[in-house]
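The data below hold one chain only, encoded as structure tokens and taken in the form predicted alone.
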Amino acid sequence: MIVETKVSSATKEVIIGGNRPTVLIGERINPSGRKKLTEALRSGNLEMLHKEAVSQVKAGADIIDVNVGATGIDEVALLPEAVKIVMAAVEAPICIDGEDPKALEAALKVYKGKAIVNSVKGEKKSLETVLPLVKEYGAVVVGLTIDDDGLPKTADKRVSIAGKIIERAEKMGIPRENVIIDTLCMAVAADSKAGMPVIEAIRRISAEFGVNQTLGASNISFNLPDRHLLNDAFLSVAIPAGLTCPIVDAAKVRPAVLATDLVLGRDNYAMRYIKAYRQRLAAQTRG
């Protein structure tokens, strides 16, 4: 049984897990691979963050990931400002995304609600610096299945690291429902079998630990044509395996996710599926 993870903004709560519909974490506030956003962040022009947050929620994102990490950016100063802008723009809870513990703490201090902290690794240093912040601020943490030995190739190692993170968190007083695991999918363009240990690890972590799980789902299709087809196919396999809150571009994957949820019995009378279809049809008619 998957535990239920609750996150919130000042005005809205989102519950992840159980037999609930898949929760979508919007990925687009991230400068990685996005030249215009990177330039805007470096120049201090944060208007783009507001627009992206609004458009992602409109497209169906339930939670907004906020990442400002890039060369030449003072993340400690900028991350809390970015969080403030997104809080003002949308009611959706925020996933505070960064590697610098000081930046994470600065953002947690200004956040109103129960945030997700993305992320902690299975490395000793990361566990010792990030988990205390998660405990202090009552947040949810994403645990990456990577440790001091690097990114594992096998499902066994991913499951082992997940167990280590969960155990360490619980010993610190962070309940299991406040830990979300990311098994880190890689591009099948580089290794055609890269998705297999990820799916196996998701299934086993779900069965053994019952925690919720996320992924940067579009990593699977990097450097290949028709990426949306691969992303949709991957999600349709990963969600029934135990993926409950993928990090995605909601505008591109939501129809496939809604279809998957419907097939899995998570959409009573197909109401969400039909509503989304009608919204797309209306948008096409207006266009």
Given for the second form:
Number of protein chains: 2
Amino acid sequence: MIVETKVSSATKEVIIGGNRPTVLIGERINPSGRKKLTEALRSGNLEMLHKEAVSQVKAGADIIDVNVGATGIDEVALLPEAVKIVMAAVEAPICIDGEDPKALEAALKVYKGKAIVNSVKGEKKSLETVLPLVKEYGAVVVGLTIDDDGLPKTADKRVSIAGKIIERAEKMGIPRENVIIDTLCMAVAADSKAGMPVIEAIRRISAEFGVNQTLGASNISFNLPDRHLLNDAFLSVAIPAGLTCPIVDAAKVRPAVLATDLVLGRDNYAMRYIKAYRQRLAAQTRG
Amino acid sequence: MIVETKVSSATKEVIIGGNRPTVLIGERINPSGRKKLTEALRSGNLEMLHKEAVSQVKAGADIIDVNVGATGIDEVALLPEAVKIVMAAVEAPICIDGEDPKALEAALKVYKGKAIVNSVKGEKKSLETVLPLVKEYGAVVVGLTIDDDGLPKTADKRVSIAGKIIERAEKMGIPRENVIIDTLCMAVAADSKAGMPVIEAIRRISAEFGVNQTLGASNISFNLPDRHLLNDAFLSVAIPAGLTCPIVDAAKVRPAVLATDLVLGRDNYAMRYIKAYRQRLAAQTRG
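Right, the form predicted alone is done; let's see the coordinates for the form predicted together with another copy of the chain.
After this comes the whole thing, all chains and molecules, with the earlier chain placed first.
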């Protein structure tokens, strides 16, 4: 059984895990690969963030990831500002996403509620700088299964790093329900065998540690055509294995995720599935 | 590890299982719910079967299911005729589908190759009439996990009936690689918890008996909108659990199945995925 991880904003709580429907973390506030957003952030224009937060929640995102990391951006100054804007725009809790512990701390200071901190790696320096912040602010942390040796190729190594992160967190007094593991997936275009070790790692981490798990699910399809087919299939395979809160473009993958939840018996009377269908229909009629 | 099940026509062999790509059994030659086809079959007009066989193979079906059962149709006379037409139309092996053992035998008599017989149930009468035919003709048989008590609600009961069918087959000298189990799925519209016991049964049957498994995968979505979402999600969940040769509309589900196979590392260098994409692209350009 998967633990329950509680995340909140000032006004809303989201519970991940148990046998609940899949929670979607909206990925779109992230300059990576988005030229227009990067330029806006560089020039200090944060208006786009408001719109992106609202549209993602409308598309079904339960939590909003906020990442402003790019060359030429002062994350320590900008991340808390971005977090404030998203807090004002939507009720959804925030996943504070950055590499620099100072930026994470600056954002945690202004955040109202129980945030997710994305992320800590399974290496000494990262564990020593990020986990104390997570503990101090009572946050949830995403633990990436990567360490000084780089991204693991095998399921074994991913499971072992996950175990190490959970153990370190627990030793510091961070309960395991406040740790979400991210097993990191590479593109199958680069290595057509890249998917299975990740799925296997998700299954084993779920069985052995019972923690919630996230993943940037669209990496898998990088450099291949009809990416939505691969993203949807990957989610449908990974969710029953133990992926409970993927980081996604909610507007694109939500229909497939709702279908998967219904297949898995996580949607009583198909109510969420049917409601989403009606919303799509209404949107088409308006359009 | 899943056994290898070999099926053949006069000129072509298809191998199901191992860690091979998913095999698709084309479902469209079946009067159920198809008024035009039913009328054609009733009037003895079998021309449609030729076209349906060709178009399914073109859409990626590896095996063609042939079912002519409907009120007002003499299956014993028609099933062998239908099988002859499909044999002449395509190289793909045939899944001979019918309730009446006499019709199955008449079709097996004319079939050239190693057919699939669809199906035997886990009840005395069915086992005693169908398995001897399977043995005599060296065919493969689909064993439905249903018995005198009707369709089971639980995974346990499905696993137990599957075990009984495999045991009976082996006692008669039919090796387990010649038994394909069908765990039968009900519509989630009727019972939103109907999916999970089937997935669980597939996983356990795969682990405990190592046999190949089929399923009429589109039942799950009956009476719900956007059925393709549910059918695709169900296949992506069931294939990693152990579903190796679903009965499907290949034209509709093949893209999602190929994506699932790639995610599972069953498509070296993504060659099948990319080839299918190019074919879709070419078809669009022509269209």
